[in-house]
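Read the single chain below, which is given as structure tokens and is the form predicted on its own.
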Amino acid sequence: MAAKVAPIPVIPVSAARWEEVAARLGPTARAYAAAQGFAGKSGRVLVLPGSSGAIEAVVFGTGDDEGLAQSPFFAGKLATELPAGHYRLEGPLADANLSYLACLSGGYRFTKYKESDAPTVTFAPPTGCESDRIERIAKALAAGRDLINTPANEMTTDALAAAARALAARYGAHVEEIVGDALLRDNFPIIHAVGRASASPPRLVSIRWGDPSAPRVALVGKGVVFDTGGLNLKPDNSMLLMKKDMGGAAAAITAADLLMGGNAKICLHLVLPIVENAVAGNAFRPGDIYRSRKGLTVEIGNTDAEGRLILADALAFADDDEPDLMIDFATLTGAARVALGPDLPPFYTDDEMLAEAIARTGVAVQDPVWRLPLWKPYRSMFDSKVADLNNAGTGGFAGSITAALFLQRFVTKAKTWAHFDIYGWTPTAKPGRPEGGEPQAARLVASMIEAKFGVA
């Protein structure tokens, strides 16, 4: 057997213990950072080579931020910048679980198309690490940017469904579909008139798992695989990037697959509605009026506003059961990204000690966001002259609002009830998150639950 390589040490460093750190190396080492003028400055990373050439050590200054105590996430950028081989964080870490997740994640690659140039960087736990839980956090992460990263030609409606089934074979848990003309009869009729136009049938995915007498939590997400926008349809630079309309589905898969990988002390109900918004004689129209599964009569103002429809049907579904605790994932609107851009999606509930909850675990895991208000008097934005409700709504202020507050509408009898209106793409690559799927608030959802029910 062959011997393990021992992992090359990477030493984050302040500007103010930089002298320290450099009298601890060795003098070939030493050498080289002063020719180098490395003195700490943040994001500066340097190998240093030994007196035989090899690379004795890394140092990754982080100028004023010791220990990456402000911006844990910020190791994910050695992840990218390191010559191939075997590395480990050394070193005093404020949150060697976040440094580490940071660099596993940073080094993600989707190359199912094109292999990868990248060199090949690994890393090893730093001291003080829960690593096995690190590891399952990154590759339910990187499974989840996956299924973003997919294009449509193959993230059809069932490779979708596909991937939800193979998460529940992965932990024993019981799986419901409907598909097709079947979601008429069960009464899902706005998820059937979104994605009737399509070839790939629309479905729900319904998945149970945990102890039924334990709290009841239901996770939502939108799974439209494609959004052409419908007969309202999109420019061709606003349909781009549509593969990524099924993010909020690949959110709450990552989020399950978190929480019974982690075995919280749960009863879980995974709810995926997945369509095609296609184009076809037969695809819904602005002005056709369904009632929901809720009873609610809708009007159609806008095909493009399709991801609120489906969810409504889903939302009701999982409302059915009473849940302590329910949460909604989507890609819901461009109204979200206008007002806090794609690294920061906005939540909304009503419940003031979930709020705090949530906002206080986005910053302990480094998965942020920040809560909007659900403002009652934009209710009417909604209204309908010959339905109970618009799916568009009037006047264009307020989009991402007025959206959270129609999803409210269908949700009536879980105690407490929370909507992430996420982007679901990283358009610009940052440390630990490299550009494409993301999906976000994931890892907060599945946090903040196994802090507040447990895990056995």
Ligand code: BES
Contents of the next structure:
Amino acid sequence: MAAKVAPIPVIPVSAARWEEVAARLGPTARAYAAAQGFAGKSGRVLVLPGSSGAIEAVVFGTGDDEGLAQSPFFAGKLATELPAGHYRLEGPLADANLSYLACLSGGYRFTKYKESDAPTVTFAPPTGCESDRIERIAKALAAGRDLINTPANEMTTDALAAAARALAARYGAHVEEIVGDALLRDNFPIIHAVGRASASPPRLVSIRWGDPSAPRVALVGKGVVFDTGGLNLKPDNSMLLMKKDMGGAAAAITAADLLMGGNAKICLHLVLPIVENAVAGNAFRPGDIYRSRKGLTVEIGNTDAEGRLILADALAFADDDEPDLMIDFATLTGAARVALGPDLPPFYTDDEMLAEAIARTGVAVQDPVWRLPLWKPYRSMFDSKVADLNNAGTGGFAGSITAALFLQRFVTKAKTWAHFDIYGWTPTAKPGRPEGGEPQAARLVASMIEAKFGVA
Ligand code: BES
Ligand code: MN
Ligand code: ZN
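Right, the form predicted on its own is done, so what does the form predicted in complex with the named molecule look like?
Once more the chain from above appears, this time first in line as the rest of the complex follows.
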């Protein structure tokens, strides 16, 4: 973006196209590429000098992957491998939009506390891409990453709510916020119980936007600003990264940002239960029983299964509007990572059409997800002898599925519902995906909703 100099061309080159591209280069560049043994090998980035020694062009090997067709996000490599300068990816590109997004997304850095010493690499939009829309998406994505990357000493419950309020203000949306003991007054008993031990009070943020007569879409996100595990304290290694336990809220905020920014023809309800799962004398305990907003009683089997608890009240609240579509995002279980790894969040729904739309959109926008089943026979794993439900499944099997089944008990009026058990974090950088916070599934959900209900 920005810079006014002519961009340096970056030419994607498959092995098959290399000779044809080489013939178009200046003699110095061509000789240099030959000396370096460039032949279009996938992922190779080679900066080519002109006769003056300045950069004439860059060749970017795509192997057999003609025109970045199979993985447009591969172009994100450029953001981390090029020397400082202003570049433009040349065609032919199978997906100019995604290739541009990958370049911008790959250049994200978290610089709040330490300046980056990486070279400043900027990109002009490639031909044929919708640059305004893609730049808007990249910005929303970066804002979502910033939320997750900001540590819990600054990303307090109030700070996360403030970020949601700021988003609402930007789009003239209506905000309601219920804080601390007011949660008891307004019947959010479990959000209060989970969050009451923190010096940073628990809250529920409810944001409404759009034409009230349009289809109603509810987005719900788990906002645990830090998860110590509570009295069932996590061991040190498991606690280390728990600032990211508000990744679901960050994903919901990012999706809402994309939908409002894109003027989707929906009536949006963004619901964020926000707490810190802390340890103190007034912390909720194993064995406690609470009557949830929905009326179901829940026995606490494990204070570390707090996400499903705050979501229970938040989902029941959003469900009251009988939304046409309800989607929640949550860094809900370690088991999801065991099953599918950090880069492929599982999603759950009983709606075959919705499942198909989610899977298809995930592939189309390179926001990968994988469906797992809401396997009803496993419901007995969270039976309780003294309450309607226990929040921790017995047996230790199928943890992500049982958590999803638990949530499902609190959704009865929404026409259709899907749940994403995200990791919210990229442990090792990949093209277009820098290490750190990642509001997984937000782009996919926003795209799917735009396709389903249209944009104004
Ligand atoms: N926030 C965690 C889940 C988590 C852990 C997500 C690590 C990503 C990485 C959640 O609150 C949790 O602690 N879940 C427990 C549930 C168990 C106590 C039933 C888990 O998955 O171990
Ligand atoms: Mn937990
Ligand atoms: Zn958690």
